[in-house]
Amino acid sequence: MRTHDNAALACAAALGPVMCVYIVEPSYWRSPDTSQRQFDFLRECLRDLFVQLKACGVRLHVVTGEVTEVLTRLQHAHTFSHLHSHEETGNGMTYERDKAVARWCATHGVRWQEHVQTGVVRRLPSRNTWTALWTQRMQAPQLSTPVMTPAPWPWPEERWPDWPSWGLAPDAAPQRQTGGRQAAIQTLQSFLNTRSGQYRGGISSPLSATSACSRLSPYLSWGCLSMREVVQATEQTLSQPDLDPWTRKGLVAFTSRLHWHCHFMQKLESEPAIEMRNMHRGYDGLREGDWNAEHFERLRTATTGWPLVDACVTMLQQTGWLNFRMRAMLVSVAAYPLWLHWKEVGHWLAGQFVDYEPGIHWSQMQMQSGTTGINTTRVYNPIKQAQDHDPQGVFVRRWLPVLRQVPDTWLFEPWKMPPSVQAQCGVVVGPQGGAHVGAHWPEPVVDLPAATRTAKALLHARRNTPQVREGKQAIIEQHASRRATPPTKRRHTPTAVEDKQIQWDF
């Protein structure tokens, strides 16, 4: 979605006249991960694209179709003998579409050339020199934009094509962050200029996450910004000798995230099938079997009977986003007491996310969840997380109208309240789905403290048997880091290497 640093482009324009085409996928817009907000997104993207493109001397082309079906059509109306895209890390569905690319161009004719956009090493044959060659490729220069020839398009132009035409649920946030380079610029410059130095201390909280991120996460996602472009401009901002203290220590931070970022999607680049199923096999059935439908619902609508999740998942279903803490906290609340398997509450929560990128969110799905063997567990307790980040309720009471008026020593623990004050508030706490007089807030969906313990006690029963201990230093060797601690601080030996926690939006 950007016509600067785009090795695609470039080495397009420099063989003669361009067609630059994007084919909107109903396959794609059908699965599972995806979303109207997405879509949304994405068209505000190509809207943007059009002006960069136009700039450019060509125009951008918007074909819906499966892509296959698209380029044949194409290759009747005007033969062509070079197709250029990026490399992509993306979900099942586009890993096949790619591979049905490739045999369509063997038998066409077709040279296709992949071009690298990210730090994800495609075919990487051993993780010892994965960061190397990260560090390669985002100090190489950025690509100029080009001025191309436009190659003649065969057909009159299509109209975009209507969310509802395609029977699809409507999912909008209307919220959420804009689409387009020009956003995504902005956004950039607001970061490195006066919001990185909120960032170290900021980010956890969702009362100051909102500003203390980059909020850089969709636009990276959906390629409207380059990595190599914001590892350079954070660099290049990093160098000023006036810079205050609190805005470099932000921006360090912030530059060792991006390198995580790379290194969570290689996971999936290296593994696809971690997307479908546990990345370490030996916890295969260990929750597969216990689906509740019941607690996924209320999950998902906001009535888990927790002030913080509830007013988590009623942001995200708002704005599409939601920082990184609050996150792992949904997915753990999901995977613990709720004790659900990540792979349903994954394509739901990568629906809702405007940012939503495969390699990060099936790694961190399973990362949270306890299935990678080789992470610590990590079980977020959500009324802990209120009291330590939201000590005044003002995040939860501004996301729940209902609790407004519920005083601070109940807002996160509402269903404790006595009648009394339940009366004196407005508030009625009953079992969900009762029959209610005035506001209600339902009884949590379970027992947190019991359901904790249980889920915990399964988890570590299934995590110290023989066959989970004897798979671990396979995932360790094809997927941990290898940025091991300075000898001084190193808590573990070298085969018990474990990833550090990463931020799925920056």
Ligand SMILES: Cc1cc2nc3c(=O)[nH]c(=O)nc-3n(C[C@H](O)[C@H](O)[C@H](O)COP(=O)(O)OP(=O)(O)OC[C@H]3O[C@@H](n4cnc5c(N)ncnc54)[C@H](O)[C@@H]3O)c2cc1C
Second form
Amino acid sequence: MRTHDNAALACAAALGPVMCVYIVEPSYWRSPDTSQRQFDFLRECLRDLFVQLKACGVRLHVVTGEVTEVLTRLQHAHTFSHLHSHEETGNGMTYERDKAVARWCATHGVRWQEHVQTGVVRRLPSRNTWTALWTQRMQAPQLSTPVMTPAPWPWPEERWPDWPSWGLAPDAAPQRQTGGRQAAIQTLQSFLNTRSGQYRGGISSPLSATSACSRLSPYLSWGCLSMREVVQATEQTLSQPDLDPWTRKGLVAFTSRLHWHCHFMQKLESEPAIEMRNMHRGYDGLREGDWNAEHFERLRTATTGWPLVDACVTMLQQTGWLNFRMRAMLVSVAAYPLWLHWKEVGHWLAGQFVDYEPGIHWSQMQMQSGTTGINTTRVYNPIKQAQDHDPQGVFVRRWLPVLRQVPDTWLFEPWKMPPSVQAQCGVVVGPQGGAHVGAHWPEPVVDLPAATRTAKALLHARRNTPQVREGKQAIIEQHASRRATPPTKRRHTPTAVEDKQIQWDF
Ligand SMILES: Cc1cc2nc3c(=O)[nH]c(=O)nc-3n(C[C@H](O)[C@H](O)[C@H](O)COP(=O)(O)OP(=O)(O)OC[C@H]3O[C@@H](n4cnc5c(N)ncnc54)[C@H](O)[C@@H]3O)c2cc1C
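Provide the structure of the form predicted together with the named molecule, given the form predicted on its own shown above.
Following is the full complex, with the preceding chain placed first.
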């Protein structure tokens, strides 16, 4: 979704006349992890890209169809010899499509060149070299928008598709971020120039996170900005000698997240099956047979009865974005007290996120659900999270108007409110689906402490089986990040051998 720092475009332009085509693929948009809000965002990106290319004298063609079918149509319009695209780490559907494109190219004598665009490495031989490769790529010079000669081939004008014409459920997010490179650059500049001072200390609370976080995720996922461009702009800001220490710390922490972006995507690139099955096969069968449709429905419709959870889901429905901690909390609530398998929950959340990036998403879904076999189990208590990150209840009251009059004492646990207080604040707490007069708040979907205890016990019992213990090392080899032990965490002076030891995290 950019002409700047676009290796595919630069290489194609250097070879001769260029035809720029964006293919809207029906099979992609029918996948369970896509949604109208993503499609709406994409249309805005395409409009912006149209303008970027028009400034270069080239027309953007938006074509609807499956890729190989469109390539055949293109070959009929004009025989071409080269196809340039970026490497993509997408979902299972796009992986299969890429294999079909490779077959089509082989059959039609077309040379398909896929260009690197992030720090994700195709056919990575070993994780040990990954960080060095990432750094090398991020330090390479950015490519300018190329000078292009438009291809004079005939191609019929097509109307850009609208979401309703696809016949899928509408799911717009009225308060989502705006798509396109122009909006992306404004967001990057406002973060680097002003907002990054709030990054340290501001990203965990759902209240401050909306402005303290960079908000670059949809622009990175859709390619409105290149990862290298963001890394280099951040380094440039960091090189300013008069930068205040708080901003400096914030930008250093932000740079680690940019690294994580590719680190997590690398997991799916190296093992595409983690979209479908547990990263550690020793966890197979743990939740699969226990699907509880009511639990899922209560989560999806923001009626769990736990105010912070329901406020987060409501915000997600409206904006298509949540900060990391609240995403992790939602998945933890789904995976432990509600005991839901990550796959169905992951499809629903993927569609909710405008910034859906399969590599990050599925790795995180498994990590927060405890099925990677290599991560510490993190179980978030939604009551404690609310007390820590929304102590005055501003966030909860903003997204759940029904609770606005509930006094602070009961705001995060309304089911404990005495009847007299319920009458005073006009909120009746009762079972979901019962007959209620006036404003109703549902009782919690399950007893939180008891359900969490049961879930932890089940997980830990599985973790201690020989099958799980034995399978761990192979996953560490393939997926864990390599990081030298930070000096502050060492308990004693290290020997030379220990100094070279690797700490496994994530
Ligand atoms: C269950 C779950 C699912 C997630 N799904 C996605 C997803 O589909 N797409 C997505 O971009 N992020 C995802 N994340 C990671 C993270 O929550 C978002 O990247 C972040 O909230 C985006 O906001 P931001 O751009 O303001 O983040 P910032 O804090 O400003 O971070 C800057 C960039 O670093 C990257 N980043 C930040 N945190 C992480 C992380 N923990 N892992 C990997 N990369 C990170 C993102 O590209 C982000 O845009 C997920 C996290 C969880 C727990």
